[in-house]
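Next up is one chain by itself, shown in structure tokens, the form predicted alone.
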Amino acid sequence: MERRSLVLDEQEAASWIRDGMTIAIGGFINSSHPMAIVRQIIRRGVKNLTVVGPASGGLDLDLLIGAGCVRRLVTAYMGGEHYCPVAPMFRAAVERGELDVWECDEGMYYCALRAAAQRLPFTPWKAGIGTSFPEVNPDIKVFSDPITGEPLLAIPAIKPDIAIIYAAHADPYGNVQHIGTGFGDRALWRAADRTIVQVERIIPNEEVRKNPLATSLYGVDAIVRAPYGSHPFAAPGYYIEDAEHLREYVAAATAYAKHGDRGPFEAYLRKYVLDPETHADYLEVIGIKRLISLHEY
């Protein structure tokens, strides 16, 4: 049987995230985020979404809570490590309680996806036993070991609709390989009903075939190629961060969070996000000079 081309672009991608459902975003702080198809879920108006993000969250995340896609948030921290140690949007919006974080740490994240990924409905978990863990999150209870009758806590299962991930390359057909390690997407995929992976270059079966060692995701639902789809983040083997576009973002978005000034961060929206239709629209609004530099390490 031929194999089928699982390639799509950003826009098609994009259009198989709907409202109300839990998509899950790969990456890691300022590295390795799918932003070709987070700045199309923006374009299409997607709203009501719970969002698992990587445990550690950053901007991505962050642009999507202050454009109003985001209902609830699960990850253990949130933020642009020394760009903004907590990030502007999610703090605004908890401040004002138009976000729901669901509260759990690193251990309870991964806890939640391998119950998922095992298709349990929860994970027994020791840590966090005496701390006010199952009072912030009602989620997770506390239940005696039925073997040993010490206490234990239940992590439910958290299941994304979809897993939306970035890496370095695929071939056509749903193979995938990162380039470093992957942070915890491997995870997401595996808890996810499906996933999309977004990827720098397809590269031939062959190429895939030579290294399999390499492939860190298979059977994925679809390829979306995004040259320098990551930006402004960094993508390891590509580019690094964009530290000036960065800054930009973290100044628009602060004007909000500290003194209520929601003007700079719509600039910020129209700029990058709304008016570029595409993909290689918001590549042309960065500008080649800029996208060229960010290969000198």
Contents of the next structure:
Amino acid sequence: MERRSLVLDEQEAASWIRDGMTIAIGGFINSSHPMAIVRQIIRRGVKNLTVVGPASGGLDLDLLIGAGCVRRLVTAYMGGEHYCPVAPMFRAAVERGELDVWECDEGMYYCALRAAAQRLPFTPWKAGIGTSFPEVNPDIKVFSDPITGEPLLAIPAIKPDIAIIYAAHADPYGNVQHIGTGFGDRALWRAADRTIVQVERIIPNEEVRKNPLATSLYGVDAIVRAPYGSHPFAAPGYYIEDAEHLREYVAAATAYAKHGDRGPFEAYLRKYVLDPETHADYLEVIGIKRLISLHEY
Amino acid sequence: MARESARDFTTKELIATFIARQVRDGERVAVGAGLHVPRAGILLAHLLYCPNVRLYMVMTFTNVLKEPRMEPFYTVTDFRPAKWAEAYVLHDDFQENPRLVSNMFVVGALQIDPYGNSNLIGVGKDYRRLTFRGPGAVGTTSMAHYVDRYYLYVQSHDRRIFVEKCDFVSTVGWGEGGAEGRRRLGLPDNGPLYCITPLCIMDFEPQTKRMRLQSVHPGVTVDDVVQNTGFELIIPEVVPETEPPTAEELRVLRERIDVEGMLRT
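Same protein, different condition: the form predicted alone was shown, now please give the form predicted in complex with its partner chain.
Full assembly next; the chain just shown is listed first.
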């Protein structure tokens, strides 16, 4: 008998994602996004997704929104830090009334995932009393604490059908090792029904056993190998974000957000997402010189 | 301590010094990546006055007292400062105890009202049709709730930011005002201490909890502040100039922290 390998390619993994699902995407703002799978979701033309971003979302989610995949978004921030203060396609979609935002802050966001992981209807939270959150997000209810009688927020569970996470390494059997903190990825993994992890390298099981303390997620459902797979975002231990590429994206998306000109965004989408058929084709478009210039130091 | 004031400094360096004087030794302090001025201020406090500060910086926990010169970083996900890490901070530990990462916090805003309630959600009367969609609250709602002290910090001072009423409130300040403003909401008494802008420092008058001018930066008049604030500020009879950096503070700031000169622009 053989132990079953969980390794899939990005096409097989993305075929798990279907219209109308709730999917969670890991990483944090400008780092550690499973971009090989994200681009494949766009190529497949998946629609009406509820996307649970990281606690603070970045331009990976902006791309999904601009490509028309997202109906509802759950995150506490949408921007690119110094690359852009507010994510452009997100801003355009919200201001045009085309995107529902599940308004929350980072604390509330983790409450929703925690409730899902624990199969509870909600997590109580104090921060946010006296704010507009219960008004702009009607899923959040103010209730009276049965112990002290003081007001509390009930943050309802949000359960992802699938979490898609980026990490440095995994063995073929679903043992995943991040480099660095892993941001909030564990919360997505705990809450989701199934988890797909896209990695830079697949390592032998013997390597995992050398340092089980480094295993950050275990028992995940699929592993996708995609070197440079977080590009244009950073990958701790491997490469920093591609600043030039991110500026190119922001310029294209801003042309739509500020001037209603969708041409540059469509051109970006064609060049970097729709025309390359696979992740390897995408890397060829970016070019080896650019990729190997993105050293971490 | 003997203070020899510096003569030539920028407003950003002045603000960094003000923030440095808010930090207490032994505290945990979150250092944001994107807000260069508060970051420089916290590091200045650490390197000069607070050797035992524990910094929550770029998803790590660290102490950089012996670091001769801080390499610049621009994003909260920049992995390179991890070379200083004594621990990684798992971001999903957030709701376990936000106070484990910081005793103080700096909150930015699109709008701020007279009682220090602030808005990062967006601008517009109808939430379904915002005229400007903001970035979102990030962690400000929860961090401001759990820390001992928080500060409002904005990078411009005008009537679009300082408004009679925020379109939405993402971080509660002193509520509707009054000494009981927060307690009436069932909240602890840790509302914003100061509001820091490129023109001035403001605090909150203890009885009404309305914003009050505390000091103006060099070259700024009280009238400049009044003209650029969209609500009535409390103006004390005497408004001093914001205390300048010392020569030593400026030296450490320039040689060890702001090595790229971002605060000098």
